[in-house]
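Next comes just one chain, in structure tokens: the form predicted alone.
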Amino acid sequence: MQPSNTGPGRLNAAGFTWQGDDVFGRIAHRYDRLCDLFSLGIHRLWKRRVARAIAREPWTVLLDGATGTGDIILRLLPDVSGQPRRIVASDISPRMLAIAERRLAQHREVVELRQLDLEHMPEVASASVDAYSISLGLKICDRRLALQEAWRVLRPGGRLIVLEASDIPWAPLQGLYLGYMAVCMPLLGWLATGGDASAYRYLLQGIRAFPSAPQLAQELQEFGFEAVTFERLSLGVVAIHTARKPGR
């Protein structure tokens, strides 16, 4: 676990600040293609798995941070169809949200889209949501601030669900994976974005510096979350963490 260079004590694995570089706005229309390229399409399985994990949790109101283009919400909706549930899908990038809004236009009775900064969400009342999810976004923010906000907006007993980069427990294989990413991510990112170097620099740094699954689980416990569990996917390339805020 490494503090980033974005400020003293910050826990931003990618060293990324959206105020300084609107990279995700620039690549919004290519984002899903980049995910396919970097993961060889496996991200689709990860997103389906986390959508099912979210659906299994007991909630009426879900806040989804770093929604991006709405991929996971689209996968979640069939699992909650016909149930009295409401989803607030949020992202800091207006261009990402614009894509999500088009994709989710037929589900406006269930899904509300809002532009929110997951590090600071004064627009969301404390203890107002039953579940909070964030997928593949925790490594590009100050996770200390993001988890503080998640804790604040969750009701007592509320659930946290996180899909994020992790570690392959067998060190030689983890080394091969990081080597593959170090070679292929710059090349594929450069080709897919027309030479926008920052698009892959942040993601690669975030993958390298993000805590292992056990380390993130310990962080969640130190925040005060209970019933913290994690499930590694694709040998540990990513992991799904679930946790509960204490209370009724």
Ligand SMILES: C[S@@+](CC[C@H](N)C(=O)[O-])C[C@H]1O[C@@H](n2cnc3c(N)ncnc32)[C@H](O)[C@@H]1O
Second form
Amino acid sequence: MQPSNTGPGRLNAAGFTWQGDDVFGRIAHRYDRLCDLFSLGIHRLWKRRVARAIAREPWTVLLDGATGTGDIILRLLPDVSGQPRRIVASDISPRMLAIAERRLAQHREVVELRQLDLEHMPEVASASVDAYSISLGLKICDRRLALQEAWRVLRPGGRLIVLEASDIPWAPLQGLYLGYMAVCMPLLGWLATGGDASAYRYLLQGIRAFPSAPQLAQELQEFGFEAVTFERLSLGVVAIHTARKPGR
Ligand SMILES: C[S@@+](CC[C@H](N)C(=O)[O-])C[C@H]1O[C@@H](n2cnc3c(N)ncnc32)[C@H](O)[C@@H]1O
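Now show me the form predicted in complex with the named molecule, since the one above was the form predicted alone.
Starting with the chain above, the whole complex follows.
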């Protein structure tokens, strides 16, 4: 499958568009605490692992899409300190970005915050970044458009790093996990947000509809990426995929 133009929303596993509903803006001030609550703190481990995976790749300029409150970048910075690096941390939601801006305020010489729609980033020149990362964001946007933009902005040889919900290969356990999520996520989301569980309904839908780790790896290969690898974390609840755009 080559990168191609498709209609918006085609591969949005979560079934919503930010244009229609800035759900993350509404929960921005509670987002990090909610991540702790839903994952029982395990998202911290996933984020440390993906930060290390990003740090291992060769890059000078990194674009992080759907950066949210800047959690991944905060974990990445110690690993790349003292090195000539430039990080563009981007998100569509001004309220999520405002929190990222506050948290990353001491690192302005390395990190630039930008409001970007990762499905359409005319502000970012083609072949201008060495690495593109996206964590827990691919399932809530149009995947094909997002990957198409990642491909465009990456220079030849550039690296893609994706942390995303995945599948537990043992079906009974996956069933139990989805059952837990179906009951707990909207309920806790509703309680913790004072009655607004919409973000968590979207996330749950996104988790259910997102491809398995091998399927996503195949999709990346069909897209044109090479050296595609994936690592499952927490039995497969999430996976980290890495890939390279062909070229020098
Ligand atoms: C689940 S949060 C993940 C945040 C962060 N990467 C993390 O791991 O904590 C998803 C983020 O994607 C952002 N987002 C959703 N659609 C987007 C789009 N089209 N372009 C850029 N960001 C988007 C949301 O505003 C939200 O901050």
